[in-house]
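A single chain comes next, written as structure tokens; it is the form predicted on its own.
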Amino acid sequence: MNAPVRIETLPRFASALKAIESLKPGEPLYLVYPDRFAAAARTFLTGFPGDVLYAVKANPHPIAIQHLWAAGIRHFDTASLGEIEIVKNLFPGAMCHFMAPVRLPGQAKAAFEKYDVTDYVVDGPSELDKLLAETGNPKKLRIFVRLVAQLGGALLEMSSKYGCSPEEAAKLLHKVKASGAAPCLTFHVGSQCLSPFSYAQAIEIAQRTINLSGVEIAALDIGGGFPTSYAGQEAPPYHWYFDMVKEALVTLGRPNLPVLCEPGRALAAQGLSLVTQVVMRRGDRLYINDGIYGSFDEQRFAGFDEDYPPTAVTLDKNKARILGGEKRPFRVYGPTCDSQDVLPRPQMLPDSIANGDFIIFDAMGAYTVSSRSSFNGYYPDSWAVIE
């Protein structure tokens, strides 16, 4: 459902207030901050000891991909043929890695034959057999066996659905090697992982798996999970993660081992803010033009019900200004007819906020655009750039 919008077609403003003054947006408006995308990419490209793959699922919109490409990202963690096509249609020279452990029938064949994708993930023998049959040329493949890494420290665990034990992985590594493909390992410590130590623990599991198998791996993908900072949830600095990973990799005793990572949220979250409008105020309730079925889908999950840092803005004689004054908690409802369309926690906003005023939410670049639906006919898709 992503619109074929390119960066150069978007209106540009010096600030969010200027965008509101000019556009007076009646629909939700995504504000794009190129410098924030660039800073996030630079942090990983200069700090991580290996290839940095942008996890497209975090924000697959062409605008996000174009900004990250402009910032130097050349590798992409793609979880479906559709994501591969989004990236390759924009940048034919991009390097896509098909890092979903289970693929729909025929997708690996299409990715391999049409888009020259050679990196794949498996966590069981049947998916390995299917992958080998579809691609038909194992010597061109790197096949990553996914380990369970249910270690805590992340707000959303990522090991109850995919992954295998070191014992199971050791057997799979042997099968991969016997096929002629390059055997590799991967794991995912969970989304919004606030514990750098989790990566060291997962690398230790990888080491145990290598020892059990006796197979020399060709690469290690440490997955994603790198966090971003939200209001009331400050993430540790990224260099803690990079230092922890570097120290843990030393214990593997393989200084030339290729290493990959798959940041999604960490590269995309800070690059977008969202402007919403108050459609109606009723006492301590605000009804706005975006909600759970739009940009706030992730609020459904435990751990992601922290307060956003909302900023209230009003138009005063066609000039946008930030609303001040005493704040109070408001229940904030989305535009659909579903009574579940409500942010799970009250938002602290000025008591003077009224119909027609605007609310800006920051750090809205990850799992917002990618998760929005057109339920009830609402689909936020307006954009502007803040330079």
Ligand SMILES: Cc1ncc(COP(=O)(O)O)c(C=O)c1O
Given for the second form:
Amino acid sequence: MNAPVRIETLPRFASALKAIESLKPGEPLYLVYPDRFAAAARTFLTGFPGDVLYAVKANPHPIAIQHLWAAGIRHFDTASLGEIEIVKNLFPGAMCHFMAPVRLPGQAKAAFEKYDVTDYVVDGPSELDKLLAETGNPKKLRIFVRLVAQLGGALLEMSSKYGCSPEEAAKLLHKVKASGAAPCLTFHVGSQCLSPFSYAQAIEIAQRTINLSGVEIAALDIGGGFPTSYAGQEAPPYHWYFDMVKEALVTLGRPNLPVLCEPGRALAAQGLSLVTQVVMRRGDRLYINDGIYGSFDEQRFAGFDEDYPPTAVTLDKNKARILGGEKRPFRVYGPTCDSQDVLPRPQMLPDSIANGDFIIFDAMGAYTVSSRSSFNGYYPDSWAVIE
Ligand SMILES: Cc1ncc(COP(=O)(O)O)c(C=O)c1O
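Shown: the form predicted on its own; wanted: the form predicted in complex with the ligand:
After this comes the whole thing, all chains and molecules, with the earlier chain placed first.
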């Protein structure tokens, strides 16, 4: 876990080029863009018709959480006691929601008793029994039954591990209601979901479940999945998603149903860029100082075929400038001894790129910092703010 780095202690620069010029970073350097975190938070807080929970797993670093808090985010989708503690240690007044359908024994008890967490997810009867036994006061709880929402609009599906069918969910809703807790529904359409229509389809599945069960729900959590723009892939505007959700609720005759969403990637991705350095060029191969065991971990996932937009920078008599000229594809290798430590797709970079030059990768705020490892003794952890 990271020490609670305070934003005020980080070096600040007017631009990425100024940061490179001044620091000449030999270690990977995360560039923090407060304005981009703020813009993402504003888009959701003003556009989404309900509570916006930041999915902490996307980037649990205090820097991300502090910026999103500063931008007005007060609710957090926390999937473990560890994530709850990160958030609560930074901001005791934050509202955490324990939205993992399976919890380690004792975690719900600690979350409920120590951190007043009252929202939980289940997708099966044994987890529901465990949750009720650990918390012991169902009247205080909202329990969200997680539905399968395998709709094909997302790059990374989120329904093969968790979620149940409408028939199973209907039974669970009855059990929740009988316990005295408030019955609710949730789903996750998959991460980097490029189809706003998937949310409308998933809301229809929720409606079918309500009809099957005859149980009225107290809230609907539409999960995460909102995409961000990567290299060559512009994400659809978020208002298309928000409008789709509002329309689906109206169509179902529930315009005022309390709704929640859990964006991770959409709130965190654009807030960070990463400066890497070319340690060695060998023909059309570049060996850089970060790789798939570090910030590029998500590149390993089958189905995730997005690239972080790369920009090459060189130092010219101590002045940093963007390297222009004709581009060609390069294989980009990370620093570890593992042959698998290579970006899965060639990166288009200027033909003249050389040892010691830098590559800035943008949109690196989500599922990068959270899943980096110290394999082989490399652990990217240098930071600067661009204001
Ligand atoms: C339950 C839950 N909510 C929210 C998220 C965040 O998803 P995304 O980053 O696609 O918005 C995830 C991602 O794994 C999740 O499992």
